[in-house]
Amino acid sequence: MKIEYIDNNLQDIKADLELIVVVDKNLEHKSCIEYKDILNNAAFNAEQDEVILLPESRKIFVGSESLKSKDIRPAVATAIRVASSKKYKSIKLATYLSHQKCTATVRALAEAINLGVYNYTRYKTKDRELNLKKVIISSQEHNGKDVDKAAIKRAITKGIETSVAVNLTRDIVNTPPDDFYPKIMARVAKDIASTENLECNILNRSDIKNEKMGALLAVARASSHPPRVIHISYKPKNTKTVISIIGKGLTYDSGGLSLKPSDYMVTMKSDKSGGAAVIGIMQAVSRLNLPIEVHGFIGAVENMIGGNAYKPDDVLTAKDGTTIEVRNTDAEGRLVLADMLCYAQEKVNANYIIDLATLTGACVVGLGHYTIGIMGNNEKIIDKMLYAGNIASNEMAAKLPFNKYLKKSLNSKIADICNISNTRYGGAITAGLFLDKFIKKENKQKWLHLDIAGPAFVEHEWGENPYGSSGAGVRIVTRFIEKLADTKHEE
């Protein structure tokens, strides 16, 4: 589907349908006043994300609490989702700005169009063909504001590229495990790297063994699909800073010998969401031409059961020599990330180190389905990521604080550390503290951990997100990197 910006008034643009956002329930606005009685009679209250289609008038209305991007994005996405289920081939709408010189809303609008139209139908025998071919954004501003057309075009382009990367991530996560295992994840990464002019290096099992990644290899041991370690690099000229992004790429997680109940095994194709987000982020930063050197690392592994599976009571040796007592084989993601964090720090001297993982159900319990948990040792960087999430990208995020008492709960009597804590409480934080063990002392202030277990995969539509994968992590980290590109690097 094509998103096009046209320097023309709405009335002079031909389209099958016009989308009108009703802001703050204002049916007295010039765009709504003609249809006020019809809307009232239809009991349309213009609540956030409430949609009504008037086929005779070729108008679709949607409510938005404000002109802020956090409200416009889900509103427009919801309206586009409704319209795309009909037979309309083209839609037009005005430019929406919250402030004269702020283009955040129009970027959100462009993102919403692609995010709202997304539908994963690969396995439908009767694939739903998308009738909607074009969405046209007019240069006419909803409230008659003068617009900087060049800035609007840039914002729309950023919105398009970011949302395309999110949808790529969604496709990867939604693909079933029988068709998406470590070898396939490596192939997809290599294809994206080739298309986007990125560097890509893949390690196979023997290479991983040579790197002494004992924790990652143990998790992969019982699978018929051997693991892969993926390193994708984006190296622009005159880079301002260097960032490493590490993703958990569990293409499927049965729980290992600490087997998950069957109900909890369903949707575990989503355990590759962190690794999938890394691929999406790498595509986004390349297409946005950001002056930041970015390295993406993915540990692509399948956690299965079998006679050679790793076991509770095993002691594993990570890449940096740390010994790990295994008390639960379903706490496998942190074992993979432990080796990947060591590998990333060895290969790249980065100014920022960020990992993304669907790491703990405890994070979902603590924050709910829709919020990312952020952990680390540097309050300034945590605040930057919270801004990138809650303000810039509207991927909701919250800080989970480390503390020395929970850290002690990971102590092992027979090894350097245990892979789960000795308490059932604070599980998301203790998982983050486990990862902190594998961050070098000189890098402690550079590292952030993002637990995306809540929003990565939800079995109903919410906001701009469809059933299934949301592409969590792509927008927040991309906006974080964009902000680094706009400001002087601070040590």
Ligand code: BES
Given for the second form:
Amino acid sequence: MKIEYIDNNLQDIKADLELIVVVDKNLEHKSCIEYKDILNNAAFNAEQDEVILLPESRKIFVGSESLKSKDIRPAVATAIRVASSKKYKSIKLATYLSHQKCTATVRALAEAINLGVYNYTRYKTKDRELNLKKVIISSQEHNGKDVDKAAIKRAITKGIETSVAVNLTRDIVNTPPDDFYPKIMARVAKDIASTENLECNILNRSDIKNEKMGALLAVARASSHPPRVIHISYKPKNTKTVISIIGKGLTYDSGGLSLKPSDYMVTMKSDKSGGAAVIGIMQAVSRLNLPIEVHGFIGAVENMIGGNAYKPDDVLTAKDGTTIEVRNTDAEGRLVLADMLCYAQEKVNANYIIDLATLTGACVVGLGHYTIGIMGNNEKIIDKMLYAGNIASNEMAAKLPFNKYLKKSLNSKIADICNISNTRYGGAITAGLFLDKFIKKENKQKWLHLDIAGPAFVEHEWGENPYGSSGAGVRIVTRFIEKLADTKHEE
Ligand code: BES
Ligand code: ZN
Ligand code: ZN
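Given the form predicted alone, state the structure of the form predicted together with the ligand.
Starting with the chain above, the whole complex follows.
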């Protein structure tokens, strides 16, 4: 599906359908006044994301609370989703700006088109082809505002690159576990690296043994699919800022011997969402040509049961020598990440270290399905990430505060730390505090943990997101990196 920007008035552009965003609930805007009676009769109230298709007039209207990106992105995505489920081959729409000189809305528009049209059809035997081939954005602004065409074009390109990366992540996450195991994760990473001209290094089981990653190896042991450690790097010239992103890539999480109940096991193919987001982010930063050195690390592992499975009561030794008492094999993500964080810190001296993981059900309980939990020791970078999420990219995020009392709940009688806490409460935070144990003293202030368990995979459509994987983490982290590129690195 192509998105084109055409320097022409809307009426001079040919398309099967015209998409109109309606902010004025009285339907008096010039773009819809002509249809006011029909829309009223059809009880169209222009509520946020409310869609009405008028086939005879070849128009599709969608309500939006405002022209801000946070409203226009889900509205346009929803309208595109409806239109693309019909036989229309092309759609046109105007340029929308919330105010002069601000191209955020246009970027959101371009993102919305690709995000809305996404549908995971790989395993459908019928109707796999997308009818919609082209969406055309006219240079005519919806409210007649003057536009800086070059700036708009750049914003559209950014929106396209970002959303293509989100859709890549969605495809990875949605792929069933029998067709997507650690070796495949490594292959996909290699493929992306070669098309994007990135470096890529893969460790197999014996390389991982040499690295002494005892925690990751224990989680991987009972699977017939051996683990992989993936390191992809993007190294533009003349950069001072370096960032490492580490993703939890559990291609399946059965829970291990602390087996998940069947209802909780379905959807656990999505436990690779952090790793999949890392691949998407690497593609996005490279296509956006960001002047920041970015290192992506993925611990790709399958958590299974078997005669050689790791057990509750085992004591593991992580890469940095820390001993871990296992009390629940379903708290495996933190074990994999512990070794991955050690590896990333040894390999790269980064200014920022960010991990992404579908780490805890507790985060979903606390924040609900749609919000990322952000944790860390540095309020300033937490705030930067909250801005990148809630304001810049409109991926919702909230801070979960660390505290010294919860830290004690991970104490072990026989090892350095336990892999679960001794309290039922605050599970997202105690998981974050477990990871903190593996962050070197000199890096404590540089690190952020993003728990994406809520938004990564949802079994219904929401806003710009389809059923299944949302590609959570790609937009927020890409925006965070973009912002670093704009503002000089501060120590
Ligand atoms: N992958 C799960 C967390 C998860 C749950 C992600 C729901 C997405 C949706 C993780 O490995 C896990 O099982 N965590 C346990 C930790 C517990 C044993 C301390 C959990 O959250 O129940
Ligand atoms: Zn688990
Ligand atoms: Zn897991």
